[in-house]
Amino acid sequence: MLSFEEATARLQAAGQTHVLRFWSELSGEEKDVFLDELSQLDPEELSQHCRAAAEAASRASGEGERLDTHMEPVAAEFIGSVCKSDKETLKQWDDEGILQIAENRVAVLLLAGGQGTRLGVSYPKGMYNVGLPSGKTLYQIQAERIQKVQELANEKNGSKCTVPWYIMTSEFTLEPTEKFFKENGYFGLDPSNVIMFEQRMIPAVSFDGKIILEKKNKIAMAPDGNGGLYRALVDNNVLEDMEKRGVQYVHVYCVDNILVKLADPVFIGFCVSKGADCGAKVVEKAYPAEPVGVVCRVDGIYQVVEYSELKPEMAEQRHPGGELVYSSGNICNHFFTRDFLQEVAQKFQGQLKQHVAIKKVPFVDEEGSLVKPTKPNGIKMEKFVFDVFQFSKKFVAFEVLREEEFSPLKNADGAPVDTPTTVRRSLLAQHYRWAVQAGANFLDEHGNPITPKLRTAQDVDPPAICEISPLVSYFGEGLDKVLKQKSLKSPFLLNVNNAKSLLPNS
């Protein structure tokens, strides 16, 4: 640990001595805690970081002009699509993916280091219960999908396979996530196959390039964005662990998408059969101004263009058939080969673009009292997981149906989109569709039949409430033998136990 004099010298070199202004008021223990934190900051990196943050925040990106002439959609030969492919092709991809899973070559990697400020809960987002009949949290739903996809691969290939689950956390989420998994018996998974690691934190900076103090002896730190993944892989020897386990393909996803298909065999099979080193799932943009990034090429290089950088006239461009030219909405759902991750982590992670997020950062005022600002006062620099597409030698995109695969939890209830209510409805609407397609009939609480209706508006619940445990069905498969011609009273929860009793010979 640094001495006070050494810490002062470092901070002087970085132009940040203001953080010591309460030093004389601190107890011995508080001083030690602070020195410990300051010891972990590299002075060179620190001054560069503070300068870069202030500079970046003060200038507009100017990307818009360049994009007008240099941007192109993803080339047709590099896009696969669930709805435009025939059944036979989809089955081939599915078989390929299942084979890779069965041979232990596939891992999933969850990005769970975010602070979830918009949702506004004090615990990790994965622990959120969105109000399903089962009361399951996002983490539990994901754990059960892993279990089920392993089971499907085992059944098909007669082997016993593992899909290791790597979970990137941060200082905010590691401890509570670990505790939650332990308390819940890792939701039935083998703890040795659930590997949690921590991403780095970086200081939040004021608009004039000064580190913000969150306590008299603590710097306001924030995780370095989900693109901090690549540095975290190196810091924590994660790629070595993957190599030891024989993992070759990694499915990376965000914690908040309730419909995520973990280790999706169709997506993996598509990427593997195309020989891709990097792939992105996309959904068709709902409307031109929708605030999602667009997967495209700029000067021939694949990247995600953020919605804020895309001018309306570009966003509104349409093909003669009426479809948007820039329609590939990024849903933070990626395929990487381990070799690609290795190359990025070793050679390129230092080159990843720093994105500027202007945020409300709680701080201590001159009197040392904590202030929760009502307006943005600070800059957080973040790297994004998708900024590595540019390093890919064979990039592919895979278009999936939004209503089947993408519904993120971002905001608290009351917001118009991406709330606990909207994600719960997406999942229940999907499970209701699966049940009706499998031949189930639903009855209301008085025993009267409910008229089936496969399409429902997003702002209402499906006609009947039906939740299907991922342990029974990963993506709608195998339900006809359980639900065909069954009359089910809404709300209905299908789990492993009652699924057995519904089977014809039970």
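Okay, that's the form predicted together with uridine 5'-triphosphate (UTP), but what's the structure of the form predicted on its own?
Single chain only below; no partners, no other molecules.
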């Protein structure tokens, strides 16, 4: 640990000695805690960070840089599609993906460093219960999908395989996430195959380039964005762990998407068959001005262009058939080879663009009183996971159906989109479709038949409430054996136990 004199010298070198102004008021224990935090800050990096944050904030405007004139959509030969491919092609990709999983070459990596602030909770978003009949949290749903895809690979290839689950947390989310998994027995997974690691925290900075104090002995820190993944892979020896396990392909995703297909065999099979080192799942934009980034090329280089960087006339461009030219909406769902991650971590992570987020950052004033600002007062710098597309030698995009694979949880109920209610409806509507397609019939509480309806509006519940455990079906497969010609009373929960009882001759 640093001495007080060493800490002072470091802070002087970075122009940040103001953070020690309450030193004489601290207890011995508080001083030790503060020195431990300060010892983790490199003075040169700190100086660069504070200067860059202040400069970036002064340049920031609501418009953002316009990239329209340099843009072009992803070429058709580099796009795969669930909806535009024939069944035989999809089966080939699925078989390839299942083979890679069966041979222990596939891992999943969860980005879970953010807090549930917008959701209105004080715990990690993965612990959230959206109100499903089963009461399952996002973490449990995802853990069970991993178990099921392992089981499918085992059955198809006659061998026992493992899909390791790497979970990138932050200072805010590591301890509660570890505790939650332990309390729930890792949801049936082997704890040795659930690897949690922390991303870096970086100081929040005022508009004049000064570190913000959160307490008298604590700097206001924030995760360095999901693009902090590449530094964290090195800091925590994660790539070495992957190499020891024989992992060659990594599926990276965000915690908040309730419909995510972890280790999706079709996506992995498509990327592997194309020889890609980097891939992105995309969904068709719902409308031209939808606030999602667009996967495209800028000056021949693949990247995500934020909606704020697009002029309306560019966003509204359409092909002769009526489809949007820039329709590939980014959903933070990516494929990487381990070799590509290694190259980015070793050569390129320092080149990633720093994005500015202007935030309300609680701070202590000159008297040492805690202030919760009513307007933005600080700068948090973050990197984005998708900013590595530019370094790819073979990039591909893969289009999936939004209603089947993308429904993020971001806001508390009351907001128009991406709430507990909307994601619950998305999952239940999907499971209802699966059940009807498998030949099930639904009855209401009085035993009267419910008219089947495969399409429902996003703002209403499906005709019947049906939840299917991922341990029974990963993505709708195998349900005809269990549900064909069965009459089910809504609400209906299909789990491993009652699935066995519904099988013929059971």
